[in-house]
Each structure stands twice: as C-alpha cells, then as structure tokens.
Amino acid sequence: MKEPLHVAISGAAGQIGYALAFRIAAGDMLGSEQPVALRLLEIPQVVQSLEGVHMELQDCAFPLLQEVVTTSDTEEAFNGCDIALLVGARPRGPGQERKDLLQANAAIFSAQGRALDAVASRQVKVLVVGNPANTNALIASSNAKRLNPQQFSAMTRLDHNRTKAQLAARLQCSVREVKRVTIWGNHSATQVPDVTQALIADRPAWPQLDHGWVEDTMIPLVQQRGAAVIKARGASSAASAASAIMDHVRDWVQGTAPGDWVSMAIPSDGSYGIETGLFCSYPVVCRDGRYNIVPDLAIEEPIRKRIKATVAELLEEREAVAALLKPS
C-alpha cells in the first residue's frame, strides 16, 4: 500500500469541513488507492466538537483512513502535511464592511502562512477557501517565503461548476458534455463567468447561445449564487463548496481531462495583462501536480471590461492588507 498523504483541514468542525472530511476519507479526492491521514484544525472554543467528527470517522471504518488528529494548534495540524485546505475564516459580522473582513482574516492567514512555511512538506499544495479567498491566498503565500507561490491557490471551482450547470440547463445537455468554461478574477460578486470559449459535446457553445441571456441572466446568477443559496436554505453553500474543493484538488493532483481546462485562482504571471503576483482566477490545465495558464485566448471586449473591474477590486484588497504581505 502507498504511504498516506497528510491532509490538513482548517475550520474542520464547520459545515464545509464536516462535509469534506468524510469524502476525503472515502477516497473521493485522491483516489481509491491512496491512503490518507487527516489533520483537523479548529479554534480552541470549537475543538472539542472535533472529537465527535473523529468518532464518526472511526465509525465509518474507511479502509483508506490511516490516522485522524484533532487540534487547535496550527503547527501540529500542518506538520508534514502534503495538502492544506484552508477552509476556516472569520465571517462578516453585523455592521462590518468588506475591509473589516479583510483585516480580520488577514491576521489568521498570515499566521497560517508562517506555520506552513515552518512545518509543512516542502511540496505542500495549499488551497484557500475561506473568504476573501484570493487575497487570503496572497497573504498566506507572502508569509511562506520558503514555499513557491505556485504551491498556493484559491478556489473559484464552485463558481466554475455553477457556470457549467447553468450552461447545461440552458442548452439541455449533460454537464458531462460542457467543457472550457472560465471564471476570471476575484471570488466575489465581480467575478467574470466566461462561456465564449465553451464547448458543448466538442462543438462551440457561443453560437448556440442567446448572448443577452449570458450577459443579463447567467453572469449575474453565477455572481450572486452564494447569496441566493443563503436566502433559500438559511445557511451558506456547504455541500457544493466541499464538492468543488474535491474537484479542485483532484484535478491539481491527478491532472485535468484532455481537451478541457478548469478555473483556479493562482498567482498571476502577467498573462492577459493582469498584474504579476495577484491571485487571480484563470483558465488552467494541470499536469504532473502543476498548473499552467491557458495561453492566447481571444477575449471578447465585454469580458475584457469585466476582467478589468474584478482586477481593480483585487488591487484594492491587496492595498488594504499591504502591511501583512511581508513576514516580520
């Protein structure tokens, strides 16, 4: 049997973490032949509830699950970890503005970046889910100076999956037939769902679509889908977010499907005129555990304008946390 991969989950007692842990233990993320060891991290006030999660994981008798550690100590959770899923983040409270949320979470993710730098595997893959995810990934990466920034990414896969689902519903096809959709920019209401390059059963989708529907219905729907879920169920997206985490890491580790690409927020290399270093969502292909931006796509002018706006938001967020972008 293979050596187990150590997977750390922050915010592991939350709804997303709870939905995630069992699927990882079952092999849904890393495959049916890959043993795993879980490191479940929570704040001290909540860590006791992790024992219940631990007991349930034991009771499932997952053949691939080699070990479970529950802790409130960040370095214990990240020690030697191969994959770090940074799910936990402070939610926006009453009367708080986005800049307040940025500051509150900046302190959390700078500390986690330093801990990863100190004790994680030198090949660790870090996925930031806690919002504002793009800028939190920038903060964590900036504080992990001995790790390559390309070992970090932020999640826009849920937005990507939502776009695929809307396109499949509109054209009355299987989601399996939808390829090459893209989320550009920030994981926020400024994100840019782009279906101009999409394929349906390997045929261009753009000529089959009502462009007014794309602009006036699909794009706003995807941008506001999280708020719509909260309104409908009284809680934020948990199962769908956990599923997107599985998709993101699986493709990063095992590679994207031939002829397709996925959306990941990664450090910009200047492609498509986006400032180098910003964590921006791009279309990427993954091979051998690495991601590469899809080059030379023709960007329609309406999409280009939206990308400019979402990048402007990312620049504003970076400015708001500038003091925490260099480790002390």
Ligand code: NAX
Second form
Amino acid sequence: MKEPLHVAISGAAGQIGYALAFRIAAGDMLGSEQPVALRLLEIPQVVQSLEGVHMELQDCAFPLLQEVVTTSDTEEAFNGCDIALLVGARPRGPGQERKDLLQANAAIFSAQGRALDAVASRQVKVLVVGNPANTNALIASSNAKRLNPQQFSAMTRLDHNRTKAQLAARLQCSVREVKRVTIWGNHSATQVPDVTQALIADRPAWPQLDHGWVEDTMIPLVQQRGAAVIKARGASSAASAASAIMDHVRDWVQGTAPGDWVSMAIPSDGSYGIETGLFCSYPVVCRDGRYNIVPDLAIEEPIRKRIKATVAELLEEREAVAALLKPS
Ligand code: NAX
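To complete the pair, please output the form predicted in complex with this ligand; the form predicted on its own was given just before.
Zooming out: every chain and molecule, the one shown earlier first.
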C-alpha cells in the first residue's frame, strides 16, 4: 500500500466541499490505488458541522480513506499537506458585485498563503476555487515566498467542461470526442471560451460550426452558466464544480490525455502577450506533475479582443488588492 497523500479542503462544510470530500475519498481524484488523508478546514462558527461530514465519511467505509482531521486552525489543516483545495470564501451578498468580494477575500487568501508557506509540503499543489479565484490565487502565491508560484493554480475547468459539453451537444457527438477547447483569462463573465482550435474526433470543429452560434449563443451561455444554474436551482453550481476539481487535480498530477489540453488559470510567463505573473487561464498540457502553456496558437482577431478585455479585468483586480501582494 502506498503512503497516503494529505489533501486539505478549506470550506469543507460548504456545498462544494460536501460534494468534494466524498469523491476524493472514493479515489476519483488521485486514483484507485492512492490512499488519502483528509484535512477539513472551516471557520470556527461552522467547524462543528464538520463532525457530521466526518461521521458520514466514516460510514461510507472508503477503503482508501486513512484519516480525517476536522479543524478551524489553518496551520493544522495545511501541515504537511500535498494538495490544498482552497474552496472556502466569503459568499457574494445580495446586490454585491464580484469586485466587492475582492477585499473581503483578499485577507483570507493572504493568510492561507502564509500558512501554506509555513507548514505545507514543499511540493504542495494548490488549487484556488473560491472567488474571485484568479486574484485569490495571485494573493495566496505572493504570500508564500518559499513556494514556487507554479505550485498554485485557479480553477477554470468547470468553464472548460461547460464549453466541451455545449460543443458536443451542438455537433451531436460524445464529449469524449471533443478536444482542445480553451478558456482564456479570468473566471468571470469576461472569460473567453475559445473553440477555434477544437477537434471533434480528431478533425477541426471550426469548419463544421456556425460562427454566429459560437459568438452569439455559445460564448454568452458559457460565460453566464453559473448565473443560469443559480436561477434554476436556487443555489450555485456545486456537484459540477466538485467534478471539475477532480478533473483539474487528476490531470495536473497524472498528466493530460495525449493529443488534448486543458484550461488552468496559472501565473503568466508572458505567453500570448499577457502580463507576466497575472493568474490567467491558458490552454496547458500537464506532464510529470507540471503544467506547460501550449505555445504558438494562432489567435483569431475576435478572440484576441476578448482576451484583451479579460486581462484588463485581471489587471484591475490586481490593482484593487495591491496592498496585500508581497513584492517578488
Ligand atoms: P458555500 O458558501 O456553500 O461554502 C463555502 C464554505 O467556506 C462555508 O462553509 C464557509 O463557512 C467556508 N469558509 C468561509 N471562509 C472560510 C475560511 N476563511 N476558511 C475556511 N472556510 C471558510 O460556497 P460553495 O458553493 O461551496 O462555493 C465556494 C466557493 O467556490 C465560492 O467562492 C464560489 O464563488 C466558488 N466557485 C468557484 C467556481 C470556479 O469555477 N472557480 C465554480 C463554483 C463556485 O461558484
């Protein structure tokens, strides 16, 4: 039996956390041969309810689950952890704009970055899900000076999966046949779902698509999908977000499928003219536990314009939290 990997989940009693813990314990994220130890983190007012989650995890008798720790102490949760899933965040209140969330969450993610720096495994992989995810990842990584920024990422995999599903539905094929879709930029309504490079059964999708449908229907649908789920369900995406977390971490750890790529928000290295250091979603290929941006793609002019706008939003967000960013 392998040694267990320690996985910390912040916001573990929330909707996504509740879906997530069980799937990780079942082996959906790290494979059916990899034992796991879970560290469930919550704020002190909520930590008691994690006891119920702990009991349910126990009642599932998952063969891979070796240990569960529930805590409201950030350092206890992150101590020696191999993977940190930063899901917990201050929710958006009625009438609150995404940007209002920035300040409230900036303090949380700078403290979590410092705690990871102090006590996590030196090889830890960190995925930020809590919104505004890209900028929260920037804050956490800039407060973790002894960790490489490339150990951090933010999630755009749900948007990526939504794009794949819409393309498959439109072209009446299986999602398994859809490859090379990309989400560029910010995980917000300015995100850029790009299907100009997509393949369907290894053949270019672009010549088979009505470009008007892509511009006027598919792109806005993916950008607004989170709001549509809230309207229909009365609550935000949770199971689909947990599923995207499984996909994101599995591919980062085990590698992306041959001939395909995935979307991850990662620190820009200047590729595609995007300012270095911004956490921007790119098409990436993962190998040996590392991600690399797919180079040299020809970007169509309408997509280029949209990328400019989403990057401008990321720059604005960075400006708004500048005081919490530690100089490199
Ligand atoms: P919930 O409000 O159900 O759960 C969040 C949990 O986090 C709560 O239980 C809360 O007590 C806890 N929490 C708050 N501050 C904390 C802290 N400092 N330390 C530890 N725990 C803390 O939200 P949920 O639906 O689970 O969503 C969680 C986050 O994911 C939100 O910020 C949401 O906007 C974001 N999302 C991001 C997505 C992405 O693709 N990047 C998609 C889904 C989701 O909307």
